[in-house]
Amino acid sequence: MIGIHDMGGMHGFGKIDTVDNEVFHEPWEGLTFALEKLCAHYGVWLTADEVRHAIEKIGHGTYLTASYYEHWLHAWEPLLIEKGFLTEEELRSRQQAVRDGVDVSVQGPPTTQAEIDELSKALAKTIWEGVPADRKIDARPAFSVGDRVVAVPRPVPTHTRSPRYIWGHTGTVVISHSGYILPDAVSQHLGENPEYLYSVKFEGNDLWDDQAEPGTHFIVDLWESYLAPAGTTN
């Protein structure tokens, strides 16, 4: 979808600060990271695209002023309500209790070594291996390494992993992956609908002319329906 999250190449936001060696700036960020991995491990959401789409629907003002992990928390509230893990009333009641300074109870940590081991194993497995999203497809892939392809404009009102700054531009397939769950479908609970995935290289000066940093190129992972053979679209 076209939203404030799709900021690649936008003007007016200044230089990106890439000097930040802190993994977590506050203790709650580490807890948020762990909870996200455990939710993924236990199937609360099938892929990160459900969370990504929920983040895309955050109000523009909140999106621009909230931190990275605050985006996650803003996304989880509607997702967990939608999936039936809590109700709107329970959430608002707890928030009000915190504002009122009430000592709200929380579920305690695991009390047995077996429980600790299970959680630790689940967390480590999800961090190191992720949740597999590759799927077998019987049909042959439409593109091969070296093919020139164009990114089809995709102004869908929902989720897509095709960023706006590449729409209509031509690139080269540099890696041909196997089939992967289509983010556009799974984020809308429309099934997995796997498609072949490709890593496509775009030259910076093709995207942004002489405003691009010299020698810059971008490699973007794109699903098959995002692409067409070069020269077949306007």
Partner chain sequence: MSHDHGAGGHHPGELSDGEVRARALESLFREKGYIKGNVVDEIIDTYTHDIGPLNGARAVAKAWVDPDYRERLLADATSALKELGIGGLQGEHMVAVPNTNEVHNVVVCTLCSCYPWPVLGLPPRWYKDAPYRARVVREPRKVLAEFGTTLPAETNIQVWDSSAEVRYLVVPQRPAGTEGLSEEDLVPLITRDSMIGVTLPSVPSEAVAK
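Now the other one: the form predicted in complex with its partner chain, given that the block above is the form predicted alone.
Nothing else is written out below except the one chain.
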């Protein structure tokens, strides 16, 4: 979707605060990070792209003013409610209780050590083994390293991973990866629909005209359907 998240090349954001050596800046950030693993485990979302799309939909004002982990929380709440993990009422009244300084530490339902160990093991497995997104494709890739390709505009209202700053520009394939789950499809629950993925290199001059810095190149990972052959100019 064309949203504030797609910020590559935008002007007006100012200087970078270049120093940061803390993993979590507040205890609730670590908690939020852990809750994310739990949400993924329980299937609040099924893929990274479903949650990425949920973040893209939190609203441009919130996106710009909320912190990174606040984005996550804003994005999950509708998903948690929609998928029946909790109700809007439960969530809002518990948030109000926290705001009012009420002690919200609660006792969970009885659980056995075996259940605790099982959950802990499942989360550790995800963390240490990961969730691969590559898939085998029988068809042959349409492009090879060295091919000139155009990034076709993708002005869809749904999730896509083609950033706007390269739309319509011509680049060169520098890596041909294997097949990968297509974010556009999987985020809309239309199946994995894997496609070949390519790293495509664009020249600064082509993207930024006379504003480009000399000797700068930009490489973007793009799925096959995001690209078209650039004709016979190669």
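C-alpha atoms forming the largest set that superposes within 1.5 Å between two forms make up the rigid core. Note that the coordinates shown come from a computational prediction; the quantities given were computed from them, not determined experimentally. Residue numbers count along the first chain shown, from 1.
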Would you say Ala185 moves between these two forms, meaning its CA shifts by 2 Å or more once the core is fitted?
-> no
Superposing on the rigid core, does the Cα of Gly168 end up 2 Å or more away between these two forms?
-> no
With the core lined up, does the C-alpha of Trp208 move 2 Å or more between these two forms?
-> no
Any chance you could measure the C-alpha shift of Phe85 between these two forms with the core superposed, in Å?
-> 2.6
